[in-house]
Amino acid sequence: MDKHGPKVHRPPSSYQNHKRTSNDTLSANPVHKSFRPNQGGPTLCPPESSASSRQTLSTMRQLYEKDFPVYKQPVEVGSFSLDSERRFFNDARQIRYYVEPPPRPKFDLRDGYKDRFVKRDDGVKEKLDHILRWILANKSKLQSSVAAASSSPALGVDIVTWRGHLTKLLTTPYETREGWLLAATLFRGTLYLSEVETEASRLDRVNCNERHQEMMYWGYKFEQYLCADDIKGSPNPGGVVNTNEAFCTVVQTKLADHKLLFSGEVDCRDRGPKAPAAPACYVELKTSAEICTPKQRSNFHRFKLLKWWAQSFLPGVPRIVAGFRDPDGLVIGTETIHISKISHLIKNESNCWKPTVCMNFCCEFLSFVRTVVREDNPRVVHLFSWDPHQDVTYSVHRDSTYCFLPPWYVEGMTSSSTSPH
């Protein structure tokens, strides 16, 4: 049970710009002490610290009741698409435009789950690869950006990573069921991310039942109720769902003194004339049981309310339309959530989750690997690890099977060409 104290840090309704105060394995040193982060004065997290013999970082969520750390209006620079053979390309054509669903929607999400649905193979680990070849594709635009800056490094951004790898730190204070490992490899002054399956994912993954798998189409089947691929168009739900197909945000931003620069899946943009740029323009769909008791409210409040946030906030996605479902499948009703009114609805739930907490836990987090990480090498892989009421270890892997930049990128990212493969 959390130990909170008697202020209650609030986190802003809006992105914050200013300064708020308040055999291959080479293994880490086995030390007991772990490190407590400085519960005092601007959460800036520098990640040139004192602490360099740090081996592990607490999790425990007192330690990050702090002000709200400095996190940047995230800024779209780019986007791609993944098309129904999982091809990369350097444009927009997987864009889907949302459709207003009816007041009494009535959506079957079991229809097509038989016969028109296509599923990608879990078991084909993408690592990075698609962020990279969008990077090769506009290296010369993000280098343009920072010629000016000698000091600053390639890319002029500190940490590359999937917007889901950034999802899971943010929760992480919070997660009492599911561990991560994170590997991390520096590259020409820039970090980058990637996750690797858990053997306990792996197993999840390969002995999902069938109820299970068909409750996973049901999110898929959602959006293509609501979602048209043509700004005057209108959805077909007659048609295949098919689970390679994507469009990808590309998007930089600042957490404390991080540089960052991730991508993440859109679902769909608004398409209404008066819609903003991207990413405001953007709308995440999502599924969950209806809610009939207090109780329910409660730990929808409480658990999924939890990861919701955290995805569409990093990226800067306003707002979920959410699809309230029974047990067999069919939606009764939708409900807009709005990301900035979020805290408000949690504020009454005793011993919620808050904000302030996973952002703190993140930025800490990013400071503690660049504090670790010093060789610059793509052959070096820092394996960070975690699992629930525990510290985060890490292990150092050299010229192993965790390596994740392709030679291809390793390649292109030293040479002029910038031609994806």
Ligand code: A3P
Given for the second form:
Amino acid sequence: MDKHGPKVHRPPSSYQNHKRTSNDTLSANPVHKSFRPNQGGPTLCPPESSASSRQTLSTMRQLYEKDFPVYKQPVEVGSFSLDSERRFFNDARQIRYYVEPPPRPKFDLRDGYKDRFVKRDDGVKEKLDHILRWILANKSKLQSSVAAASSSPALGVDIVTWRGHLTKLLTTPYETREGWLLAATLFRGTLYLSEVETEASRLDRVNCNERHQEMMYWGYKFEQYLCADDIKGSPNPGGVVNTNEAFCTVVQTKLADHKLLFSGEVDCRDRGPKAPAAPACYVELKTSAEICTPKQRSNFHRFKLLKWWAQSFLPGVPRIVAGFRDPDGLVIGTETIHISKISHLIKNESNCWKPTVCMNFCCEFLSFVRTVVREDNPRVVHLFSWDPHQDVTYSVHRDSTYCFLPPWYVEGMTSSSTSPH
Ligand code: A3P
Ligand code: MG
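Please give the other form, namely the form predicted together with this ligand, since only the form predicted alone has been shown so far.
And the full complex, kicking off with our chain again.
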């Protein structure tokens, strides 16, 4: 551990503790005074003068080509599990163990799609509920660490969200197809960020064709070939794939001056006797189409590795095991990709993404949200909206269907005892 506290590494392949210079801020200010109201929407403001100069946020890449921001090594502060019926447990019962694949695998990813697949109902919007359950169940533990630093907000963190929401923010400067909506609520000094499904994404979901549905199954089936339920067990490819089941890590870290607490699903962990502590023992599993041409390799680097890097870098998961599949869904090779080496893998690629742009955009977005959202009230939602080639805008909603902090959470956090949820 160095004099700055938690362990940090060097950018851009890993975590570091550089401070941005004041010049960076002066030379590229992505927050504009221009204001683009949504049409026919709810109240559009900022109501307070302090926020009047910060109404939209640009996502132009050039604005974020600065030094890599401080990103502390993420620390796992807990974990939770969701069972086959999506019930929450404040423990690691759903953890799975990584089992090395054979050198020449022949994993049939289509196997079991018709008869051994239980698909999670993705029409049910769980919002932040599982994380909130975890926070309530661990309230005293979290709050006791705050007592040591009395100037911190009640929970000791500035932002609570899902890792997946942060992944979307990291990739926003490079995203050309899908926009997003993020609801933000300030409650007891902590800002909660919860995604809202866009109409375009809802239509994609309900109109998803059969081939696409089956391909979504393939990623989960690949996990089944490489994961054992028990530390000394073997994978069971004859079993049922149930996508309700999940093991989630909860990590704490800091991006510049934003203290973050977020959770993300983890595929499996290293079970070797020398495995490091979480999150460094975790392994992310991915599938991708077989790479046969230089163009395919270039596209893999420019588009897929961006998403893979962002997802695993955020919680400090150090490696991905990728399965490469042929068009019939047969995995014929695997490769381990170390997150810290991704920046080297992409460095000869022209017109490629940059980790620093991703992290700086996320950081500026969080600053923007914290400047805009001033009213500490669980019944108020600021809805941040982004579409490709546009700036980020927002609207304000009071007592609306966008409210996402449930009464049991608000009451549980306000009372001295913990809630049964
Ligand atoms: P692949 O990553 O191999 O494509 P994750 O990799 O995040 O652990 O997700 C596991 C699998 O869920 C994915 O495996 C993919 O099959 C499916 N999946 C996750 N997000 C998806 C999305 N947005 N669209 C389609 N499938 C998705
Ligand atoms: Mg995965």
